[in-house]
Structures are given as structure tokens and as C-alpha cells.
Amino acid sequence: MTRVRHRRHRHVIAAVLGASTCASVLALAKPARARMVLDEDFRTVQPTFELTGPALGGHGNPTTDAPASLAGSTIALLDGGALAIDGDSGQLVRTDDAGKVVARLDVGRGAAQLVYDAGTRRAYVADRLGDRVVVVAVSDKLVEQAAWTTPVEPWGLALAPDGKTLLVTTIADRMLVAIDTAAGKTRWDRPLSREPRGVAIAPDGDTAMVAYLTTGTVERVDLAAAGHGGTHVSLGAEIAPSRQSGVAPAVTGFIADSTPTRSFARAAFAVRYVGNGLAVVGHQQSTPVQIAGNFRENAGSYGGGFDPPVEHRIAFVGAPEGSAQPTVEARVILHQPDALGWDPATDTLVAVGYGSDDLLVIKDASQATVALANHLSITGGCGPDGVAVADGTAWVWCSLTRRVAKVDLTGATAVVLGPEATKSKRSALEQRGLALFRGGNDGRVSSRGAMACTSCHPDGRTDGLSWRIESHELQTPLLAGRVAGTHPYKWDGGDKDLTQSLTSTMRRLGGSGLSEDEVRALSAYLESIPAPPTPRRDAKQVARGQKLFEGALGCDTCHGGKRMTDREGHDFHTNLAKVDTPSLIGVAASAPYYHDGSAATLDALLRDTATVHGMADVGDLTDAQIADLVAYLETR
């Protein structure tokens, strides 16, 4: 039994020197000026639940017959228990009401989401690394009935209200696929933007919504129309007042509060409809360049400013009204709100913080009266990445401990943690490193614990942004598959090994630092992250591209070998004296390109339209040759 901890939002007055590093504080602090006391807990800075505008919900009863299978998760409810998929071990487990495993089935390591059809007692599971959806008969045993091939890297699932069509998002091939659940055949498919994740279907079955990690949008897909066209809806895209809170314009060398900076929505894993035409999306809001105008920059921070450059949000996306697509957001205390559950019978939304092991209980989720009902925590390093809600209880899949947690949403009783359901396939060191990688609210990693490693590297990948770091704007590099054997690190090659690189990163983030053992664990996890699956491309086109890469252009001079890097620095007459040669492993998943992110696509890079020049003589390449090279690079 683990007690529920209630958290109450405490008001805080931000200090003049906000989120700067210890070294920055010593360098910039001046005596005699009135200073305000800084509460170092980021949770006191981020509101528990605060709408940024009027609620979009209606005033009538929500849809009460919406099955949970309209959106995927890592956990689903059964009579007398739950069904959960563990991506670590790759096992699908059925548990009883106490969380004890009564049946299990091997699906495939890295498996992503599941949906459960109560009518047919079948589960559909996305085997992410196996490029298939596994169909499972659910009874006292779990029996694989079929496996349907998908485009590369299936992740998100949603089952139509009639159970006849399963929607699947695939990451590497960037496709939305509709599968006939009776025949196991593809009805239709359509392209998606890069890094798609969750998908949800509206209760009326006419519309779907797809979430993305790096586009700053969700995509509304018209399921009822021929062609199944889509419209991207912006999340949190805003030119907002500078977030240098507590800094008076009169203070010499600092930016005025009214100076605009740009923030971007990122890391949208989960999406779910909650009735009345509303979809709900959890995401992160990032401000990679906090400075503007002529003022003293905090060169020892991410963003160049003095406040935490990230906050976490839940967006409420309304149905289109003519050409308008209204959106209102709530700033939330959760760190990484990566999973959502909704109980239509009570119109209760539950959002869980993957990085903070807590839950927000939101009442009247589809109504104009939407409001916070409770804020609860699960102790023990849960790492919640899935939630299902019914009858006043949330069932949570703890991905780090591989347990089911049952949470009384009123907070009146204890959280019940089931026994360990599966065995981790990670080493103990890697497992400890993952806990550090995802953990928010950790002052050892960042100032006030505002940022975690996953803040810039969701899913071990990249947020697609260029951050202001030490007076340069530098692109967030891909981590998956690129860490082991690619030293030195950082864009300037200034960190000789991973220990030095992690230490300097936490210094930039304003963290107090990890112990040697913790750095060793984090390093082990980073080196264990597999390379992203590569999209399918025409083999002949890939071969032609490889011939150009290794022949006429000589790209393999610097990008050769197993790791596709010479591990050397080169002078391209840019804002860095030398630029370390990045590995090209997983390059399809690492846009934008160059150290400053100045090439939005591989096509732009090969057409020499970015800020870096002189890598190769690409001026005489034809359109067909550029297409061949892109195809080759995308398969690395």
C-alpha cells in the first residue's frame, strides 16, 4: 500500500535571478538591491491547473456511450482486472483486480499502445519494432489470433465506435492506416507529418485527431470524407511576453517584460476526445530563445534567459466553426502529461505526469465549467505512461516498475500497487539511467527541476528546435542510436567523453549535478537506446544514392564507418570555430539539420540553401540525384 500524497499549489514570487546556474548567480548578483526569495521547487512556479482563456466546453450532458478504445493507451480495463502492454519486456499481461498477473503473452520489445474491444473480447497491440499489429483473444488466457503487417514503426491505435476499423499511426513511414478488423486488410492509408504518436477517434466516428512530437500541431482527419483529408491545428504557437518574470525593465542590462519571445508546442504523445466535440492533448511548451533586444544574456542557461524555458500544458481543441478552430490551453503542474484517460459516465478526465508520477483529476472535462478536482501522486518511481478510468478509480501502468497502480480519484484511500508484472530486459544500471532521464522536478538535473532530459529529447529523439546555448543557437541532436562510440560530444566537440558531456549539460541547465554513479547509469541508458527504425524506400533508388554518397561526392570521407562520423571538428566559417561531425544514424528522424538547424529538410541541405557550405560540391546535382541521396540517407 502506498499512500496518496495531496499537493497544494503554493504561490511564489520569482527571484530576479530566476533559473540561472550557481555560477551565473555569483557573476551577476549585485549587493544592496532588494531581492526576493526564490522557492527552488518548479512545482511552485507551474500552476496546478490554470486555463489560459475561456473554456470551450458545452452546457449539456457529455457523450455517455464512448468506449475507451476510441484512443489507445498502455492499459485497458477488463471485467475484474486490467490489460497492459509493457514496452520494456514486450509482454502483454492480464491482471486481476489486485494487479496480480493471471495471463501473459510475448508481443515484442518496444511494443507501444493497445486498445481493447469489449464486444469481441479482442485486443489490438502495436508491435513497434515488428511492424505489425498483433490481434489477441482475451479470456483466461491471452492467445495471438493474427498479426497484421503495417508500415514501419506502428505506435498509436484507435478503434472506431462500431469496432470495424482500427486506425494506426506509424512513425518511420509517417502513415495513418485504417485496417478492416474483420478481414485484417488495409482499407485506406494517408501520409502524416514527422514524428506522429497518439491517435483518437471522436465518439460519432466521423473525425480523428493525430498528435505529433515536433510539429507543434495536432492533425484533425475527416474520416467521413473521401480522401480522408487533414487539417493541422496549432498548439500553443504564440508570440508571448518575455518570461523573465520578476525582472524589472529598469534593471540595467535586462530585457523588459514586454519584449516578445517565441514558444513552441512539443512532445504531444496523447490525444483523446472528451465529448461535445472537444479533443484533449497533453504537450510541452518550450521557449528555446528567451532573449530579444539588447540585454545581458544568461549564457549559462538553456534559452539564454532566467526563467524555466519549459512549461507543461493540456490543450482543449474544439470542433471547427466555419474556418475557426478554437483552442484553449491549461497550464498544469504535471511534468510531461503523456497519457490521458476519460470516464464519459462522470465526464472526468485524468492526466498523468510521466516525469513527475502524479495525476490531475479534472471534472466536467467537456463542459464550460471544467475545473480541477484533485491532484494525486504515486510514490515509488512509477513512470506512468498509460491510464484508464472508470467508477471513480484510475488504473495506471507504471512503466518503470512494471506494475499496475489503482488510484482512488477522491484521494480518500490508499493507492494500491500490484506486484511486479514483468521482468525488465534492461540492466539494473540502464534502468536507473532511464529513471534519471525521464525524471522531472529534479534540482540535480536542472534549476528548480523544471527540465528533464526528455524535455529536449522526447522518446530519446529530438524536439526539432534550436536552443540558445552559450550565445549560440544550437540544434537539439538525436540521441537514439547515436551516443555510443561517437565522442567527442557537443556541436563544437568540446566534451571529450559522455561523463564530461552530461556534467556540462546539467551545469547549463542549472542543476546541482549527479553523483558519479548516477552519471554512469545515465550514460549506460543513453548508450542503450536503439537507433530509430528507418522508413521503407525503393531499393534501386537507395543504391543510386549510396553510389553518389560514397563516390562522386565523397561524403563518407567524414561520414563513414559504422557510426557514420569521423569524430573530427571542421571549420565551415559559421558561428562555431569548428563543428563536430554528427553521426548520420537515424538521420530521417533528426530534422532540422546542421548545428544551427538552418536546413529544415534533407532536400534543403542537399540544395545548399542553409548556412553551412563547403561540405560537398552539390551544385550540379539533378533533382533525381537529390531524391536518390535523400532516399539513401533516410535509410541510415
Ligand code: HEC
The other form holds:
Amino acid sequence: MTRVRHRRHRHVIAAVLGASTCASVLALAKPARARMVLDEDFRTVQPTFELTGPALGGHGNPTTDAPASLAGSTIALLDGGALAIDGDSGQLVRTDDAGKVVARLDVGRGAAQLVYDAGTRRAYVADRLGDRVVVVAVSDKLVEQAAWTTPVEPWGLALAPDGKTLLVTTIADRMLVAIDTAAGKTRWDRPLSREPRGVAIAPDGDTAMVAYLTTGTVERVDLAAAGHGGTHVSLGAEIAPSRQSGVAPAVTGFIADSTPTRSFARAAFAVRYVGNGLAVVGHQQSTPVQIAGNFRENAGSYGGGFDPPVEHRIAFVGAPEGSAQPTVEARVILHQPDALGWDPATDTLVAVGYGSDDLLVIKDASQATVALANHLSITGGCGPDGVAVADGTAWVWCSLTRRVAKVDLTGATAVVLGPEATKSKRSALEQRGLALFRGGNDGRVSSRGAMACTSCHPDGRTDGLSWRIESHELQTPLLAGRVAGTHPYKWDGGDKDLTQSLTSTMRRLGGSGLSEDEVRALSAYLESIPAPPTPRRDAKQVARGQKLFEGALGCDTCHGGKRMTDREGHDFHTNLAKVDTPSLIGVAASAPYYHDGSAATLDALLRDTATVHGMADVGDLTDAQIADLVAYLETR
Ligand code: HEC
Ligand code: HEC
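So that was the form predicted on its own. Now I'd like the form predicted in complex with this ligand, please.
Below: every chain and molecule of the assembly, starting with the one above.
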């Protein structure tokens, strides 16, 4: 048993923000002063729950019949217990009411979401690295009934209200697949933009919403229409409409736009419909360039500014009827609101902070009277990545401690932590490293703890943004599969080893730094993240691309060997004197390309339309050869 910490809304926010604005103005007037570190905790400048505009929604509690399986999670409720999928061990577990395991089944390491169909007592689990959905009969035992092959890297799941169709998002192949659950056959599929994650179906079954890590949008999919067309809906209140209108930015994902103070919605893992036609989306808002010009004050810091360049939000996305497709956002205190649960009986929304081990209880979630009801903490380094809500209790899956936590939403009783449900397959060092990697509110990692490593490298990948660092805008590199054996680090190759790289990263982030042991743990974790799965491509085309890569073009003179890098710096006459050859492992997942993010796609890079020229002579390539090379690169 662990005591609940119960925080009330703080009223010091305005005062602290005022002070920080003053500091910026002062510093602008005197650019030669020493770097300034503001060390108040991030939580003192971020409101607990504050709407950025008038609330959407209706009046009164909608009497929606909305099963939890309309959106996947890592935990689902059953009679007398829960079902949870642990991505670390790859095990599906059934627990009793106290969180003790009563049955288990191996699904596969890296497994992502599950949904539970109470009608048929079947669970569906996304086996992310096995490219299948595993169908499990749930009784006092867990029995694998079937496994349905999917496109590469299934992650998000949602079950239609009638239980007859399962929607699956697949990351590497960028597809949305609808599976007929009776026949186990694909009904239809359609392409998605890059880095899709969660998917949710509306209670009426007519629309679905897909969340993305790097598009700045959620995509509303019309399930009733032939072709299952989609519309991208912008997240992030400050985003200029011209940039985010239509599908184009979502598809290209090209963000080398260094307009100061422009902010971008990122890292939307979780989406769920509530009542009155609203959908809620947890996301982050990043401001990669805060200050214009060659501003040297605080020179080394990411974003080049003073205000935390990352904040966390819950978007309320309105129904498409009505002209403007309104969206209203709430700034929230949670660090990385990556999972959402909703209890239709009470219209209570629960959002969990993966990086801060806490949860927000929001009452009247689908009504104009939406308001904060509670902010509760879970102790013990939980790393919550899933939540299910019923009868005034949130059941949370603690991904880092692999336990169920039961939280009384009134905060009146203590949080009940179940026993360890599965054994981690990570080493103790890697586990410790992951805990540091995702941890927000840690002043050792970043100024005020505003940023965690996952703020820019969600899921070990890239936010697709170019951050102002000193006088350059540098693109966030992909880490998954690219860290071990690729030293030196950073685009300019300035850091000879990982210890030096992480030390300089935390200094730039304004953090006070971690101990040597902790840096070792973080390094061990970074080196253990597997490379992203690669999309399926035609084998003959890949072979033709490889021939070009290794033959006439001589790409492998620099991108050779197992890690696909010579680990040398090269001068391509850009604003960096030399750029360290990046590894091309997982390159399909690392867009945009080049140190400044100036190539939106591999196709654009090979057509030499970016700011970097002279890497190799690509001027004579035909369209077919470019397609072959892209296919080869995408499968690395
Ligand atoms: C504000 C966004 C941001 C945050 C937060 C962040 N990074 Fe990065 N990361 C970047 C950018 C941008 C670069 C490229 C910087 C450069 O080349 O100078 C980078 C580079 C790296 C590299 C070098 C990769 C290579 O192949 O050269 C590693 C390793 C890394 N980050 C790990 C981390 C870790 C660990 C943390 C947490 C302590 C972290 N990052 C926090 C944006 C971020
Ligand atoms: C002379 C060494 C050299 C050769 C030859 C070379 N590259 Fe590169 N490559 C680099 C360097 C250095 C960068 C980083 C440049 C920058 O960002 O400014 C890079 C960047 C890239 C990137 C972007 C990676 C990312 O994550 O942003 C891709 C893709 C790539 N190269 C593919 C190729 C292909 C395909 C060829 C052959 C047509 C090739 N390279 C030939 C050195 C080389």
C-alpha cells in the first residue's frame, strides 16, 4: 500500500510566468550575460488543468453505451480482475482483484495494445514485433485461439461497438487495417501517415480517430464511407492554419521551418472518444525555436530560450458537423499524457502521465462543465502506459514495475499496488536507464525538469523537429538501433563517446546532470533499443537499389559496414564545418533527413532538393532508379 499524494490546483502560476517573462526581456537587452538557469520545478509553471478556450461538449451526462474496447490500452477490466499486456516481457497476464496473476500467456516482446471483448470473452493483442494480432480466449486460463497476420508493426487496436470489426494501426507499413473478427480476414485497409499509434472508434461506430507521433494532427476516418477516407485535424492551438491545413504537412512531415515561437503538436499516443461526439487526445506541444536571430544568451540550450519549450496537453476534438471542426485544448501538469480511460457512467476521464507517474481525474469530460476533479500520484516509479476506469477506480498498468495499480479516484483511500506480475527481460541497468529516459520533472536531466529524453525521442525515435542549438537548427536523430557502435555522436561528431554525448545533452537541456552510474544505465538502455522494424518492399526492387548503393554511386564508401557509417566527418559546405556520417539503420523512421531536416523524404534527398549537396552524384538517376534506392534504404 502506498499513500496517495493529493495536490490541489496551485495559484502561483501567473506569478512565476510573469517572473520568467521579465527574465527573458532583461536577457534580450543584455545579450552578453552568463547563461541563466531557472530552477523552479516545471510543475510550478504548468497549470494542473487549464483550458485554452471555451469548453466544447453538451449539457448533462450523455447516456452513451460505450465499451472500453472502443480504444485499446495495455490494461482492460474483467469480472473480478484485469487483463494486462506487458511489452517488456511480452506476456499477457490475467490478474485477480488485488492485481495478483492468475493466468499468463506469452505473446511476444514489444507487444503493444490489447482490447477485450466482454461479449465473446476474447482478447485481441497486438504483437508489435511478430506482425500479428493474437486472439486469446479468456477464462481462468488464457488460451491462444488464433493469430492474424498484419502489415509490419501492429500497435493500436480498437474494436467496433458490435465486436465484428477490429481496427489495427501498423507503424512500419503505415496502414490502418480492418479485420473481420468472425472470419479473421482483412475487410479493408488504407494507408496512414508516418508514425501512427493509438486508434479509437466513436460509440456510434461511424468514425475512428488515429493518433500520430510526428504529424501534429489526428486523422478522422470515415468508417461508413466507401474508401474509408480521412481528414487530418490539427492539434496545438498556436499552429498557424496555413501550415497545418489539409493533409500536406502531415504527409510530408517537413519541419525545417525555424520561425521563432512556432509550436508543434507531437507525441500523440492516446486517443479516445467520450460522449457528445467529442474525442480526447493526449499530446505534447514543442517549441523548437524560441528566440530569433543569432542570440547567444543561454546559447547551448535546446530551443535557445527561457520558457520550457515543451508542454503537455489534452485536446478535445469536436464532431465534424458544424462548420469549424472546433478543437479546444487543456494544458495539463502530467508529463507525457500517453494513456486515457473514460467511464461513460459518470462521464469521468482519467489521463495518466507516463513521465510523471500521476493521473488527472476530469469530471464532465464530454460536457461544457468539464473540470478538474483530482490530481493523484502513483509512487514506486510506475511508468504508467495504460488505464481502465470503472466504479470510481482507475486500474493502471505500471510498465516499469510491471504491476497493476488501483487508484481510488476520490483520493480518499491509498493506491493499491499489486505484486510484480511479470519478470523484466531487460538487465537491471537497462531498466534503470529506461526509467531515467522517460522521467519528466527531473531537474538533473533538464532545466526545471521540463523535458525528458522521451520529449524529443518518443519511443526511442525522433520528434521530426529541428531544434535551435547555439546558432544552428539541428534535427532530432532517431536513437532506436542507431546508438551502439556509431560513435562519435551528434551531427558534428563533437562527442567522442556516449558518456560525453549524454553529459553535453543534459548540460544543453539545462539539467544539473546525472551520476556516472546513471549515465551508464542510460547508455545501456540506449544501446539496447532495437532498430525499428522496416516496411515490406519488393525484394527485386530492393536488390536493384542495393546494387546502385554499393556500385556506381559508391554510397557505401561512407555508409558501409554493418552500422552503415564510416564514423567520419565530411564537409559538404553547409553551416556545419563537418558532419559525421549518420548510420542509415531505421532510416525509414528518421525523417526528415540531414542535420537541418532539409530533406522531407528520401525521394527529396535523392533528387538533391535539400540544402546539402555533393554527398554523391545523384544527378543522372532515373525515377525508377530513385524508387529502387528508396526501397533499399527503407528496408535498412
Ligand atoms: C529538446 C529535444 C531533445 C531532448 C529533450 C533530448 N534530445 Fe537527444 N537529441 C536532440 C537533438 C536535436 C540532437 C542532435 C544534436 C546535435 O547533433 O548536436 C540529439 C542527439 C542525441 C544523441 C546523439 C545521436 C547520434 O547519433 O549522434 C543521443 C544519443 C541523444 N540525443 C540522446 C538523448 C538522451 C539520452 C536524452 C535525455 C537525457 C535526450 N537525447 C534528450 C534532441 C533532444
Ligand atoms: C562522402 C561520404 C558520403 C557518401 C559517399 C554518401 N553519404 Fe550519405 N551522408 C553522408 C553525410 C556526412 C551525411 C550527413 C549530411 C548532413 O546532414 O549534412 C549523410 C546523410 C545521408 C542521409 C540522411 C540520413 C539521416 O538520417 O538524416 C541519407 C539517407 C544518405 N546520406 C544516403 C546516402 C546515399 C543513398 C548515398 C549514395 C547516393 C550517400 N548517402 C552517399 C556521407 C556520405
